[in-house]
Amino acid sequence: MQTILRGINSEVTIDSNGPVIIIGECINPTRRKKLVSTLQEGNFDYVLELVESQIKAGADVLDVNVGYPGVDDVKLLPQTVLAIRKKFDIPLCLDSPNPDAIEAALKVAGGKCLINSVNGEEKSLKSLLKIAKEYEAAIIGLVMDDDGITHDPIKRLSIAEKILDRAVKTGIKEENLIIDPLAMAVSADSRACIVTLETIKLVHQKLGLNITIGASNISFGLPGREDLNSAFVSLAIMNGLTCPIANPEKITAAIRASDLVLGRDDYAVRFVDYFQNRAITS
């Protein structure tokens, strides 16, 4: 299964058989106080610094999230997208729980974006699938529904199937749906990663769709987060993960290594290129 995303002149293909595509997570105010303060001032210089550093570190797509308490994201998300578009040509993943903000950003983004995200709740399905169809965007399907989050991989698969069915009925091609099997903190539930890995395997085997996760979620509250995230992502890739949302500065090495050992990097070209470029820029 191939999901194609586009910037203005650039194109990225997410393939269910790899190599792995990295969606940079760093434009997110919940992780960066400086981002909140600069956005409040209408200053996009720090956003552009984050964009540049993520691209240099290996990001193929950028998640853009400007949400924080009190923000008018219907205004700010498209403003941020326009600021990025003026300087960088890279596919974007528009990240907001507000459908109006997503639509406002799609109107100015150009190319073919990814929407983050719809879920199995009726309200979400009715609003966001329609928007994705209208703007010919790809969309992430998060495996939770009106009953909340299940810890049963089979039930998570059934939610993914429900989202896929509704998407196709809305007129969205199945390759334009990417499933998020939900990565939860292993500090709170020792089986959280096992459940996610099993869900990834089921979605890959049964549906053949591309798969994303918020890769750093599993290590919340623990030391050694980078090592833990790298171990989990490598296992997830082996089970079918194709486009994690992660910090490329911390995860690209593990991803390039995973692609190499899984036979997705002929003659280790991408692996060697990544480490040579990192040595040059360090």
The other form holds:
Amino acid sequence: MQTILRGINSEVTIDSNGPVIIIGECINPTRRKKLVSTLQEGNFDYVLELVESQIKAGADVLDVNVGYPGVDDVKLLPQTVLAIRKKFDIPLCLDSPNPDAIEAALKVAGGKCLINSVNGEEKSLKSLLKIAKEYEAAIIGLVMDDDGITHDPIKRLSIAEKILDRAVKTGIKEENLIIDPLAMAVSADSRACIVTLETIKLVHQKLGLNITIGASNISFGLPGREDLNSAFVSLAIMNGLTCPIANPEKITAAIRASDLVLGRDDYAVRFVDYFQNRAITS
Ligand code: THG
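What does the same protein look like in the form predicted in complex with ligand THG, given that the last one was the form predicted alone?
Next comes the full complex, this chain leading.
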């Protein structure tokens, strides 16, 4: 299965058999106070710095999240998208819980964006699938619903199936749905990662859809985040993860290594290229 995302003149293909596509997570106010303060001033210079550094580090797509308490993201999300679009042509993943902000951003983004995200709740399905269809966008489906988050991989799979069914009934092609099997902090629940890995395997085998994950979520509250995230992402790739949302400056090495180990990088071209170019810039 192939999901195609586009910038204005650029295109990225996410294939359910890899190689892995990286969605850069860094345009996100979580732990980035400077992002909040600069955006509050209407200054997009720091956002553009984050775009450039993530692309250099290996990002293929960028997640854009400007949510913080009190923000009017119906205004700020499209403004941020426009600022990025003036300088960079890379497919975007629009990350907001507010459907109005998503729609406002889709109106100005052009290309083919990824909506982040719909979930199995009736309210979410009703508002967001219609928007995805109308703007011909792809969409991430989070496997939670009106009953909350389940810790049973089979039940998470059934929510993915429900979202797929509703998406297809809305006229969205199945390749335009990317499933997020939910990654949560392993410090809070020792089984959190294994439940996610099992769900990834089930969704990959039974539905064949592309799969994303907020990879850095798993290491909240722990030291050694980079090592922990890398171990998790490598195992997740083995099970069918194809487009993680992560920090490219910290995860690209593990991703290039995983693709090489899995026989998806002939003559180690991408692996060697990554390390050669990294050596030159550092
Ligand atoms: N699923 C989907 N979208 C999501 C998430 C998800 N969007 C938001 C979030 N979760 C993913 N994005 C982030 C962004 C930053 C961090 C975590 C998740 C973060 N960053 C640290 C920092 O920047 O200092 C550390 C990063 C690191 O050490 O690698 O914590 O689950 N669909």
